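Here we start with a single chain on its own, the form predicted on its own, put down as structure tokens.
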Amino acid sequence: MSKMEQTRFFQVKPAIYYGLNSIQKLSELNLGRVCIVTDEGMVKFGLLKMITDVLDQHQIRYHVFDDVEPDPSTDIVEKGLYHILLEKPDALIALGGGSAIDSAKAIIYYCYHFKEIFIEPALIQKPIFIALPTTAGTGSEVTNYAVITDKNNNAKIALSDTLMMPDIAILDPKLIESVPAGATAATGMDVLTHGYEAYVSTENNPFSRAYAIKAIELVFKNLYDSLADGSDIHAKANMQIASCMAGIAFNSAGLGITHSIAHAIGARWHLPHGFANAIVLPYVIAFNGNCPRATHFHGRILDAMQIGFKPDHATAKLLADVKALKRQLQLPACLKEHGIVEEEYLASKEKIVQQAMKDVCTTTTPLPPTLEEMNKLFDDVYYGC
């Protein structure tokens, strides 16, 4: 049966506000009792003190839990869902990165179910969830999606729940103006990933493939000058509606295997997620070129940003120029050259790769890799190939 005598679902949300001082949005939307979740370089960098000077000139009332770290665990989670039951906020605000808005998220997850032992469902009040993105990447402010650590395990809990969609987002490039040009990078490759990824996925759909595609040639076009001038605000503010585009996309169409990757080996090695996904692209991309729908994408990829290729060389051409853009972005092939010990890595091999097997993005990847596939994949990564 063709997907298009189905009925399918694609739903844009959430309101979306951005450009140049699109944070003054905040005085405009009838605040109470306001819950910042960031994190300490938030306060230490004057971010928050954007927001808050918003809320203080409006006589806005609020409260700031700020003990978010990178790769948000399960810990600061249970800190953040005791906060939010003792404050009782009205409207959520998750300043940050992706860490600070998964934890947002998982804590408005949590927070709603144990409400649901003592209330009825219908009688829970979840407060407005605003998200702020301080980085160009994850896309976190647009998705239903999020990623804990479960350190005891060092494993990934991946999140998904209509009820962790904000309600608004808000880019404002001011935002992510002084983010160094190493994590600019990182999340910048991140948002490469998702677009791809959503392009190539086996649920991908007319709208999904519209903002992906869309999402991939704003990464090649703004990344590198976003990097390279930390002052070309329009690049950033190209950069921060990539990665929107690119939530939505992935939102609706799922993600592949340089996720369940890129989940495994972070959860193990403490990398950031961008920077995983980095490392582990090209490896995913050379690969789906062995399924002909994958190789069908790469082709229309490269036509949608007008380069030209040779018959048959679709694969190719995507994996060198994405190659190039990696070296511009002085990031490692793979991670081995990052610094991993070997011994580390045979040690720990068998159980991230059969984490990889077992992540939900497995399951809408083009090509399903068999276990030796994806052990040789995990040999591509480490040792570059």
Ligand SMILES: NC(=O)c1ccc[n+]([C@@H]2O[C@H](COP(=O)([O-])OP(=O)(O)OC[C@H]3O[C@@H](n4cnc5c(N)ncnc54)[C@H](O)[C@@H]3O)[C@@H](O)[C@H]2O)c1
Contents of the next structure:
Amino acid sequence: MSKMEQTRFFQVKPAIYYGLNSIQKLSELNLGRVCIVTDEGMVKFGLLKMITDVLDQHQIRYHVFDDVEPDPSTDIVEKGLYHILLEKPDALIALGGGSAIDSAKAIIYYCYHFKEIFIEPALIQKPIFIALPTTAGTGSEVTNYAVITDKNNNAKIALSDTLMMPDIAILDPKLIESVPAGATAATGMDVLTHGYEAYVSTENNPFSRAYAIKAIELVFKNLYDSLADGSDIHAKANMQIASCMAGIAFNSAGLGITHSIAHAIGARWHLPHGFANAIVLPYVIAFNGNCPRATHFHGRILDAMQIGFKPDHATAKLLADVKALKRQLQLPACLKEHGIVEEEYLASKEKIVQQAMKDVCTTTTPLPPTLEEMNKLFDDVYYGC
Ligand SMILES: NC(=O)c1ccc[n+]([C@@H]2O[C@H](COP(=O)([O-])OP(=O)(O)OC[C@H]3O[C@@H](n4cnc5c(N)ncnc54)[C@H](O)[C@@H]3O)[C@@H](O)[C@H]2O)c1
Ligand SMILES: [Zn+2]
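Switch over from the form predicted on its own to the form predicted in complex with the named molecule, please.
Shown next: the complete complex, the earlier chain at its head.
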């Protein structure tokens, strides 16, 4: 059956408020009792205070769980779950990057399934879930996914359930002003990878492609400016919108093997998620260039950005532009350049190749690699090519 004959589904769930001072919206939402899930960085950079000031001004009661760590583990989720079960909030606010938002999602997920043991599902009350992203990267504020780390096995677990989709997302550019330059570059490359992988995915569709291509264009136009001039709030606001759009796109279309490989190497060497994607992405674009359908989409990405290219050179041109952007952002070309020693790489290779092959993102990649091809891709990612 062709795709046109099938009934397909696309939904944009959260209400999205965006723009300077959009955090004030919190005061109008009739929140009741609030629980905030966040991390130490939000306390240190004064971002938590920006939120609690709004809540204090409107006499909204809140409880703070600020133990989230980057790449949150199952232990953090368990700890957060106790807080939620004790506090019984009417609203749950996730304040932070993907790690804080994913922790809050996993807490909601396990809380619901715990209650399901004793209560009829229809009677379970779910708190209003509000996500305030403080990085322009993961798009987690608009996705059904949460990525949790299993520390015992050095592996990332992807949870997926509509239960975890936020009800409201607030994109206030003030919340991303303090992101350090290196993290702005890495999280911005995560946005580009989401946009690219959703655009070429086997599950792409007219809706997801519209969001994905706009996100890619916004990244090329704004990522460098959002980093080079820390005060360029317009570039930062555009990156926040790009991140959100790329999230909407991949929530529908899925991702690809850049993410599968990034999950495996990120868990093995504790690399920030966007940084791992930034290393892997050019090698996957080159690999996808062996697939006519992906090559066609490479040309459409360039057309949308009004970038000229010679016939049959779409992949080469897109690849050159992505590599140029990476150089501008001062990101390493390969794992070896980043300083991972060869013995460690060789010792870990078999396990990480297996993990990447099994990763859920591999299911929607435009050109599924054989085991041999995945081994070769890993060598490229390590040695460069
Ligand atoms: N759920 C999804 O759809 C999805 C998609 C991609 C990635 N992820 C996951 O998200 C996580 C990565 O999230 P991330 O890249 O946003 O980083 P992060 O949330 O791990 O944050 C990284 C560091 O930056 C700090 N930080 C965040 N915002 C800041 C700000 N405004 N000012 C100063 N410091 C700030 C944090 O305190 C933290 O120390 C990974 O676990 C990844 O697997 C989830
Ligand atoms: Zn990602």
